[in-house]
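Only one chain comes next, encoded as structure tokens, the form predicted on its own.
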Amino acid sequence: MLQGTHTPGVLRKVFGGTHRNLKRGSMSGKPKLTYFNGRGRMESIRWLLAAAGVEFEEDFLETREQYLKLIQDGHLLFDQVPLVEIDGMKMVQTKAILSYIAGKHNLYGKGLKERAFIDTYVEGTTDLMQMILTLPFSPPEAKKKNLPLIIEKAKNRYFPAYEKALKQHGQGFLVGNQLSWADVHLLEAILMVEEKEPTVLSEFPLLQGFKTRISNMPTIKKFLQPGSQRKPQPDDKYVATVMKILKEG
């Protein structure tokens, strides 16, 4: 079990996740993403929109006043970000946002069975990524203790499961015969772990091939290029900004 992260209330607001119709939205018709200028839970949403070839706008929270105004104006149903304005809706629950995008852009399989498998794989990668997402908010000693545990779980629990899934399915994708949300999510997770341990895939040849293949799909390749809306690893400045905006009391 990972230890030493900051207060649960703050982390829920950073990594929180129903949707509701509201008037506020992008004048361009593009989805509008409101979050901090960093990864967090919004990064998977950026990944999925990019994989679908959807352009989006971003509004970065920089002050606590911005955040409180969103709450006071009734834009955050559970007082949490991320917030995505899309198709006349304001969506403020991460999984609901991702499910909607995947369903709209043909990244959610064919039928209920494929969707169930996609959900299963996405839940697994979400569990792995959540450990990495919360790491920067931990005290130094907790970071030192928890990072090896994360790498160990990736190598012994999560990546063996996805290696087996690719072998059994034999289609080059996790589910069905085309790109899905599960594939995009897994690639994001792989790259996050590799940032911490570059050799983590050395014992997983199918995942190595998967990484190369999915990374070279045109929309994803574009997102991985410098200058895209993909965010860098969080640094101390990002953590301090988030904590300042979400401070309680």
Ligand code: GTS
Second form
Amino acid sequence: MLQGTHTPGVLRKVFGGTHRNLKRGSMSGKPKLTYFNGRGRMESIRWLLAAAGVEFEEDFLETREQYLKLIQDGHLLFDQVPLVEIDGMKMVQTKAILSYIAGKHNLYGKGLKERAFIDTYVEGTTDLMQMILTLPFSPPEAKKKNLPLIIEKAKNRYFPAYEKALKQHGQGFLVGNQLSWADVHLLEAILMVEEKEPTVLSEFPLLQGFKTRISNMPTIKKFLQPGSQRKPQPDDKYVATVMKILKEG
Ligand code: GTS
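Given the form predicted on its own above, produce the structure of the same protein in the form predicted in complex with glutathione sulfonic acid.
Below: every chain and molecule of the assembly, starting with the one above.
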């Protein structure tokens, strides 16, 4: 896919050009992430690259003009960010980017069935995290009303499912016998919910052990330390910047 002279014209245009400039890549060779200076949809991409031990560069959008220029220059297939420049491609669509990174770095299981489980677990944690990600962009009343509902869903729907999955699988990881994208995503989700409700794991002993184990894997441990490229919880300034750039406010 997307290689050599067989790359169809439309894909060449969208993903970054001819074979010659596919090979050229960025100066440092590191993936380059373009997004706002905050979590949003890009945070899971940062997590996955960090877990894979891949260094990356970031370009932060601060103004609407920067965003419009990306569109004018034809870099955003659907006029949306996240944008990740990687291996000569300009990739958009969060899920496609994550799948590519997971596949490339051996975080996508062995065989189709493991991959299907990973996709399933990842979709669950995506649904859970999505509810939290959109909270800061909701009106104050909705924020107040929705947070307890999200925590209730985490406790009664999502975390019981992952606790059960770990118990049934019995290997310390969600799928197979090694770290996968599903584990990285679940840890991200656990920490995100704990920021809102610190005792949320109290009734989930296997998830507590999972959290400790995965947090202590060297690449992830590093990402969890201060000074890493992990982003803080969104504040009012972040929300205002995103709204200004996307002109949603
Ligand atoms: N399905 C896309 C993905 O998952 O990458 C959706 C991307 C998306 O909606 N991006 C927003 C955007 O660029 C920014 S954010 O939601 O991540 O903050 N919106 C501009 C627009 O015109 O849709």
